[in-house]
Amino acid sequence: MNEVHQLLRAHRSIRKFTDETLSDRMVSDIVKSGLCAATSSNLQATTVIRVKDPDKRVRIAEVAGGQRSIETAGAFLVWCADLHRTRRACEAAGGTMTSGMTEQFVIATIDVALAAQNAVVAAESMGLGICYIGAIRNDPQTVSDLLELPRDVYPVFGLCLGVPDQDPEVKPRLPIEVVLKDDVYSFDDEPQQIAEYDETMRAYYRSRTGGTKASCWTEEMAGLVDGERRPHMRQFLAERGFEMR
């Protein structure tokens, strides 16, 4: 297994840093790698925005439920999908976006993905460590009250980084016979290898808390998705232009 795989297998998030600011230089060397991703046609659809106001991270962190980590790391992003440039450029050259189709949603949303992750292998190879924060989605209108962002553009996730301040397990995922399929989509053996990861997941859960979390991959997901989760995103996403027609 060559450095890279190792590198990737390493990945933990990470939500206590230590108070050392990242340069401007390395967090725009991490986005510019990170901008290299795919990305659609072309599209470039990403933007991202730095947040260095305290105040404004203390009202991201809010929003988030009160992660104090959006406020300690050395550098906290805002990773936007954005169409506005994209219009802009249309109109440059003469035409006329159709607006609202759910394609270019898809196909933004995915640039952003894409690019964030390639910035967090970026980061994690020079150290650092990384916490996705998709709970500025509890309220995206806030946030794009704070950051000023155009209609067609929408914050997707926050991404705190920073030196780490903890050693965390690295969390087990999903048996790779479970993942990756030959040519049809079968699932015959899945519940006997679901029930072992769930009791691998018991047993990372004990070692991680000194026994106070017990719980297992099927009844987290039973927590994820068993009732509605921010149904306002619909809503908020068509007010911006996203309206998945």
The other form holds:
Number of protein chains: 2
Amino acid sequence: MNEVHQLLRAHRSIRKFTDETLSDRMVSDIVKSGLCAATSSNLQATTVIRVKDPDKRVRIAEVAGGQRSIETAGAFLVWCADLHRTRRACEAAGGTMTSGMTEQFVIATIDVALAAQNAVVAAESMGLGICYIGAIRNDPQTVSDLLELPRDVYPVFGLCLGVPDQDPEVKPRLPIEVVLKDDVYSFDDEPQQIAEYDETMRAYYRSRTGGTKASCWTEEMAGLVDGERRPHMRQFLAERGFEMR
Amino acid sequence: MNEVHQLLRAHRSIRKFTDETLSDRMVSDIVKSGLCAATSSNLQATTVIRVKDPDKRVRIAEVAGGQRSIETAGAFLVWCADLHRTRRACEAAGGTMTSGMTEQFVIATIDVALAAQNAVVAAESMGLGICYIGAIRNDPQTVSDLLELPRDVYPVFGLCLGVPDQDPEVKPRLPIEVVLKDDVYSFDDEPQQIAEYDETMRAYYRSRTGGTKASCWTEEMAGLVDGERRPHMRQFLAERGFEMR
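Since we've got the form predicted alone here, give me the form predicted in complex with a further copy of the same chain too.
What follows is the whole complex; the chain from before opens it.
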């Protein structure tokens, strides 16, 4: 296994950082490497807002349920799906953008995720730690207002970056046999494989929490999808110009 | 700039491969490293179908507008957003999945994209070339039927992997000043920066096509979003269980 594979497999989310601020140059280099990821039809729908203003970081941390690392990380970035730039380009070329298509939403969201993950690999290769902050979608309107995002732009997720001040274990993943299949989707052998993974996860949580957390993947999933989750997203996106037609 | 940054910045899509098939072990290692990417709340919504059946690859190439590399690449993978596994887990734990939420669609799609981009970096670190195939969404129902995807699963994109048999230039990206902003979304200096990028892209296309292609980013964007694009996506997704509520 080469060093890049080793780097990728060593990933874990970092939620505690030293107080070292990352330089503009460092963040710019990381984002530049991120943007070298593939982009659909050269769309480049990614816009990244680095949030430096401490008050804004406090507000965003509140939105995200009080995640302190948003305030303390060496850098905090909001990754946005941006079709506003596309609209301006289309109009500059004398066209009219047909907006609100579901496909556009899919393409723009994927574009952002590919670029962000590339940036994450770039950051981790420099010894930095990262944590994605999906919880900015708890109140994406407040985040959009703080960052003055125009229509046709939405904040997909946040990203904390910085020098790690903790060294957590790598979280075990589902067995590869469950995830990678040949030619057809089948799940005949899955119950046994997932039962084994559930045991692995129970042991992982016991070890990580000193025995206070007793959960497993199957139970986590029930907690995650039994009930509505961020039900405001549909209307929020529609108001931003992503009507999902 | 370290070697990982250099690797990321050397990315270009490869559309011509030698006839070397990638071993199961190699593909498994690549996908395993991919799956080490962050995943929202440990959801792990990614399922990867490796398409080995030559007939299926011919059919998928047709769907994708005749992209021959889908038939000839050393491996062809379809990356799927999978909430069917989540549903089974939820039910196994005695719960009932609330499906069709827009937020679930966003989370699952991002999960897949992060894992795929990690896998791409892993593959490129081994000297392989890749090309994302968004065009499987030209007819995602046919792809779903071929791969026997159940409800709550949709094919996000394809991925060709293999030993490169071409050596194209790296495609220039938008200037970092356009993409990375501090604290607020602003675009005051953008017209000038984008005009310069348009010139860069004209030179790139002239050089790559021997002068036959004369286009630039601004014109490309007009071609891309002036008019409907894959208008079937909304209904397709709704029928798969992604109703976007």
